[in-house]
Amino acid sequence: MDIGFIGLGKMGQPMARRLIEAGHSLVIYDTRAEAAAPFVALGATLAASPAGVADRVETVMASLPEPHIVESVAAGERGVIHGKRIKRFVDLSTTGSTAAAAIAAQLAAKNIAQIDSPVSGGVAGAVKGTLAVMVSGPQEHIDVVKDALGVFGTVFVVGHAPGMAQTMKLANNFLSASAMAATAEAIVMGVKAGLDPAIMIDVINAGSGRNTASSGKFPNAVLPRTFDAGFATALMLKDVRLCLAEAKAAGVPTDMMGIVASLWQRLADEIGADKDFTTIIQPVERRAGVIVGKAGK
């Protein structure tokens, strides 16, 4: 099918790929020329602004980093909202329901349907097609697009009200956020007391303490010292912000969500928000005065 494919950045990139690999004939816009030229160089067709390229498809998706982007590029002076043939928007990014419900009211005073698709499993997810792909909206338009959903991965069908599909994904991250924070407060205790952190976690991975930092980030980014599992620490924070709002605002406790929140925030602010998410565990470590690695060295 034709869809247009807006915002080509670490997630976009693969997802778009996987679309053009797929058969799908893709309508693409960045603000970077360079992120646009291999898809060209692959057949797709670059559109000058977002209005354009609703103004050659039908379906429009969308992988940006902030939800106020989102909003500007679906709703914006140049957002799709002024196409000529746009019928959906598909929202691959991660904006909180109340932004999500906003932005369907606006498209919706256009007769334009909007989808929210948030993704989870990061930039290797997209490149293998294993993402876990939540999804709320008009099931009529759920329909039309689920196939070319599911070549990034396992598509969930959530619900059908706007944001459902956003409040999922945000319980999702709060969860591996969590997890990051508490296996590096875990792994920096064991070091501490002399443990050799490659083993600790072949043992958490072998009984009940397994989580996703312990199955996949450590080992991979953590323990190495490479801290590059491709999602800025910028990034986990908003959305952690985002899931403590949403909370707050539905009446929900929010103690451990708190906590977390002043981790992620203490990250960004110590090591920057630029850094990967994996380097949670350097203020950890600089206040235990270990380093955490293969050998615990």
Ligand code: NAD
Contents of the next structure:
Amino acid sequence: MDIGFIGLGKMGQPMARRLIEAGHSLVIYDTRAEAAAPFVALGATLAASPAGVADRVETVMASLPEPHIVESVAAGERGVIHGKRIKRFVDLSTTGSTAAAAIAAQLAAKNIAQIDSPVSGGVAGAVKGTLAVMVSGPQEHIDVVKDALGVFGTVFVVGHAPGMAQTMKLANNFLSASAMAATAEAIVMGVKAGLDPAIMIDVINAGSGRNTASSGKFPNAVLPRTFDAGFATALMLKDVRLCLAEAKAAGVPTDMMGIVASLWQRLADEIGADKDFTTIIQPVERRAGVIVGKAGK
Ligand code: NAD
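Pass me the form predicted in complex with the ligand as well; I've looked at the form predicted alone already.
Expanding to the full complex; the earlier chain stays at the top.
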């Protein structure tokens, strides 16, 4: 099918590539010309704005960093809302349910449906097509895009009200953020006591402490000290903050979320919001006076 794709970043690039490989025709847009160029070489059509994308296709997907950017791409001055052909906007970004509902309402006024479709599984999952794709929105529009979304991974339709898939994604990323922060403290404690971090990871993965950080991020990006999982600290901090705000607004306990959000804030302040989120171990190492992995024990 003809699909618009806006936002060709760390996640958008491999997802757009998979759509092309599956036989879909893409009309693309990114504020960075260099991000779009490789897709033009693969046959994609480059538009000059989000509205330009939405002039040409009925389905527009977006993978964008922050909720305010999604809002401007959807409903801003040159947003998809002004497109002549668009019927549905599929937001692959982690936007949060409040922003998603606000954007859905603006688009609905122009008879454009919003499908929330945040994803989990990282850049590696986007490359392999093994993402968890969380979907909410009007069923008749989901039916149109379900096969295309299936090239990204496993599609889970979690509800039909605006933002439901975003709430699902925030719950998931809170757990991912917690696992990363907790595993960093556990491994640093062990290394300071003389344990080998590689053996610790093997034991944890064979035991009850196993989690996404111990099974993926530590062996792949922390122990080799490559810190290249492909997810910026700023984006993880955004997700944890959105989750905390949403939970507070819902009146549910946020003791853990509050602690985890402040840990990610400290990382952003100390190491840099642009750094990969696996660097969260570095402030922990600094305080403990040890280094985990290749350069250390
Ligand atoms: P990224 O910063 O690498 O990519 C964002 C892209 O959007 C960039 O190419 C940027 O140039 C483009 N962009 C920014 N403003 C724009 C605008 N106004 N118009 C058009 N293009 C614009 O981010 P990412 O890591 O690919 O993440 C994208 C989304 O997916 C985020 O919401 C993130 O939370 C979510 N996500 C990321 C990961 C991951 O592992 N990186 C995993 C799951 C979900």
